[in-house]
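To begin, one chain is listed below as structure tokens, in the form predicted on its own.
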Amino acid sequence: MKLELGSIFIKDIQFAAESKVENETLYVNKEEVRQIILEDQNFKSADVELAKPGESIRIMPVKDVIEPRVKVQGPGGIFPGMVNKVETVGSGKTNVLKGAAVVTTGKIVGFQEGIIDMTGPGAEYTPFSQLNNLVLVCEPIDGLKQHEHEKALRFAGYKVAIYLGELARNLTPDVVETFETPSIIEGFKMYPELPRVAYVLMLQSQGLMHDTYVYGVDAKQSLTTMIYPTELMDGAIVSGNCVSACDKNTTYHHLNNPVIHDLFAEHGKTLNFVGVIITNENVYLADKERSSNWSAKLAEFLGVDGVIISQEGFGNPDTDLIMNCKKIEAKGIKTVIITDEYAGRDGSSQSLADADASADAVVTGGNANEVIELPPMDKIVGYADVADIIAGGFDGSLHADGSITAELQVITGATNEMGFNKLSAR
């Protein structure tokens, strides 16, 4: 499968009386927004803020972030099965606002969202901070149940998004990207010394409102499986998920898997990149017995070497991780888990919740328990006073200057499991 994926960057965004791209700008229409959020009639009302790097704004609490994109060209729309019709993605062309992103707040939907700011100590620890944010504050109708609220704001931020990528589709690139998977014996016969590597990606599945859905199916309700990388380009897997927001894998991560370009950059030089291994993570052991089997079932039959294996969460889905990584090393494949660490404030406890001698090659995105002071910002969008519920808050976190004291898992994006961040470890 090969995907031309096209970047339009964006260095600025400003409200305009007609939505369009120009001279590195994306130009919005205030109004046409808002009336795409209200056509659920779930919101009682909604306003559109904007969000640069630098400005002095904290955004919170911030549910997803989304980045546009257009199919130009091939089978599918974006975010198929959830926007466009269910047909396979990940083939023929597709146009990107980069530089540019939706994101989503309003009324707290969970306790586990997270803070953008754009500037100061908390920018630095959050890659959205780096983006021309097209801010939606959605407000539900009095006794909107939390699932139904959630879907809603989700929903308005992919149809945002979608609205967004159409201004790019007519547009020439900046810069064009080319990726392709070829078949099992295709690969084989185009790169017979190299590695084959296969990424095994780890989706949120735990529960009520810890969703990932692929294809418009929540990942609760599949079983392990393959895809190809260039489908989540397209949007083929999204973030439904109310977890912590420094782990949380948002739509945009998806969209932007740093692991899946990171492979294809040494496809053909130093490894065969194989494919992508999509399992959920569960709550019975029965579940995550049944999950991590068919993994290492699944990256067995690939005939891989090696396996790249991102995890989303921690706690619970650390047991997840650790059996996915002991049972794919138990076949003789090596493994590389990406995870964070929940290691408690002084960074002396125990990283994770499971562990096993196999898992003897680890990245760490950091440790989440670290406590970070966040100065005030000139301008809130959203709600500041949830600072004290939301995870890695605690009362008394919001300061009558404005200046919150939080753990780290309180940014979204800090300790992403997928690396899409500035944390590590040595």
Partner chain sequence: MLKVVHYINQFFANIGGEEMAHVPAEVREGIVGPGLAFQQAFGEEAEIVATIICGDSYFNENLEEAKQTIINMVKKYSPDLFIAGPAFNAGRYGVACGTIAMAVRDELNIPVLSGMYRENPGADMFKNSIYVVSTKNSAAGMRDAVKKMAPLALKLAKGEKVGASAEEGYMPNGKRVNFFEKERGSRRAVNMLIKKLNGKEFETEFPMPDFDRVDPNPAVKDITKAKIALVTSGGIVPKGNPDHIESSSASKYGKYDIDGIMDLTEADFATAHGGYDPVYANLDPDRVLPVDVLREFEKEGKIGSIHRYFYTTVGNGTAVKNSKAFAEEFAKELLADGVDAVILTST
Contents of the next structure:
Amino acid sequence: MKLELGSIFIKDIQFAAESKVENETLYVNKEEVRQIILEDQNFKSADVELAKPGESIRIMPVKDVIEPRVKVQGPGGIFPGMVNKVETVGSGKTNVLKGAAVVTTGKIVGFQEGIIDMTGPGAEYTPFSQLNNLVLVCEPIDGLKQHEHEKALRFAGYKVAIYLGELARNLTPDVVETFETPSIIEGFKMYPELPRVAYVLMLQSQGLMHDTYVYGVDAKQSLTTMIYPTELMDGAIVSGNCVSACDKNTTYHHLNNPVIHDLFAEHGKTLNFVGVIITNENVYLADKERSSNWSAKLAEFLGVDGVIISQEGFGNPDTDLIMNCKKIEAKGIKTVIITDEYAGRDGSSQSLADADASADAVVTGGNANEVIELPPMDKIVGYADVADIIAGGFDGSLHADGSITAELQVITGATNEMGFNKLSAR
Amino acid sequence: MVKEIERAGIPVVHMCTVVPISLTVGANRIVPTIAIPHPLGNPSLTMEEEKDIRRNLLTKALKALETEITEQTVFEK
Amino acid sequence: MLKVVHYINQFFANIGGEEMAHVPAEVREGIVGPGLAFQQAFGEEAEIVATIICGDSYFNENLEEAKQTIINMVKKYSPDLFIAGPAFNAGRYGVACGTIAMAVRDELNIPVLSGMYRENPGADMFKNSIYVVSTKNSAAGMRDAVKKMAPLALKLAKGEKVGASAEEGYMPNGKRVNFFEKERGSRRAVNMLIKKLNGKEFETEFPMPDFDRVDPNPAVKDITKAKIALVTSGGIVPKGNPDHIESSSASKYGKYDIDGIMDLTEADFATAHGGYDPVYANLDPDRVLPVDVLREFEKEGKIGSIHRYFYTTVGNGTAVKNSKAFAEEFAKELLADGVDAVILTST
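Next up, can you give the form predicted together with the partner chain of this protein, since the form predicted on its own came first?
To see the whole picture, the full complex is given below, headed by that same chain.
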């Protein structure tokens, strides 16, 4: 399967009478975007705001971040099974508005959404401070249930992202990258001497709005399975997630999965990147056992020499992570796992809820409990009063001057477990 | 070494002077001894007195081996 | 200018090796031995005002007294920082450095720093209590050690914020500290996997907690019937060291027959260990490997019997990996030979 991914660089975002891309600027017709959101009867009002790198803006509470993309050639459309039809994506040509994003906000669960600061110390921890963001502030109708609110907001984000992505359909990309995954047999013939590597992508699926969708299927209802890496680049996997902000994989992370990109960078050079195994993180022990058995079985079936395993979330998913690692290592396949830590505010507690000696190669996204100071911002997009109840915040987190003292886990994407960031800990 | 012997299933008593090292290394039954260059002796005493020390320490060691334990234990007495 | 007091052992003070390890603590004004390299690295920012020298055996065997004497010596100079070592892979020196540094910090409330090789027993004992910089395993690594220790020493003396262990060069101390790597996590994971696949050394960013504890075996039911084997890391070997076990960093162990031997004597046995003063062990090897008394016990029926062979190696600077491999191997033989219990002696 082969995909040409064309990037159109976006350096600025502005409201305008007509939505279009010109001279690296994304112009957005605010009213059209509002109408897309309000198509859904579950929202009584909607506002749209801009947040650019370096501006004194705090966005909170953030639910999801989505990159605008459009399928230019080849079957299917972006977000298959969610917005577009269930067509197999991942081949042909796709254009990306690189440097832009749609950010959805809303008080859904209240304590499980995050913060994006566009400047200051907080901005260093989130990759989304570097993007030109279109922020959706959507007010649900009275009495809307949490999970309906979550779903409505999730779809609002996809639809606006697709609307913006369409603007790139007829543009000539600034850069085109080609990603190709041959069949198992072809790959083996092409690189007989290279070690074969798969990527085990763990998807948050604990339910109660801790969910991830694959072609529209709730991952907790699926057995561990396989997917081409380029399918993710077309939005085959999306986030429906309200876990701790720092280590949830947003839809943006799935579209730009860094493990996939970095394995492709070595493909044919030092290793043979065979494909992606996707597995879930369910709440029942039997599910955990079954899913991790299946990961190990598929890795063995593929005849790989090594795997990288990435996690999402923390706590009981640590058990899924360790089970995957242990069972795959037991097959004689070498593993590297990517996780993050909850080592307490002073860093001296046990970092993971589970552990095993076979997990001897670990990459960490840092200690999510480390306390940070976020200075006041000129403008808050969203709702500032949730700081006290957001996960990682505590009573008194929000100070009178608007500054926030909280754990790193309040920042969206700060300790990402796909290894999206440079943050680490020792 | 002490851990590997234990792992093989043989009860083992570690007789050594620097007990904290023994604890770090992971010995389970530990008997503290006299000094680093002469753990089971004392050159400032007569040969017979030294032997008494040795008898005393080895009796402790045997006692350690006969004692059921559930965690690292230093047999002082 | 910041004031520093430096602690070293008899060897680095050029007083002598193991034969002088008994010398008690003394203090000298200014720089002695490795202090020179530190002073050069400090430049104008700090000065080593005094050096305290103590024999390794003296320190470890007269712990309380030595600690108090040295604390008093340090106190007199009211320094901004106390440096102990670096001790490289010298076990007792490392333990002494860690012990005294911790005592100085606790008693005098000044920042302290030491340096050791990661397998030095002092490292495991103290790395979670004080900053211990990871050094090479011998004094040949002095320059490298000073290069890492001096900047951290200045930071500590000035009370500046100390970064993560990977940035500052100290051994991970159980306190996780965030910092920004040069490459993103996914790239680091790919690099780590490539190394692991190619059998190259790699460094995990989060070592799993040490589970390597072995549950104690059940007690010996009837010691008067038990077959007991003697094992030592004190290097007792037949005179002449027939298997040429190295005096330090041993790559092998010995298995020797003591059938019919009632007493280990100067004439037939000696130590091959290079890490402690061998005089006492050579005069009477029973001081390390107590064959004489155990034979008495055998005769008196206090134990069943002594196993025919004893196993021996030199624990001095020997890699954990090696000694582990030795024991894995001979423990199988002990089991096969029906040994019920082991007495392991260490120096």
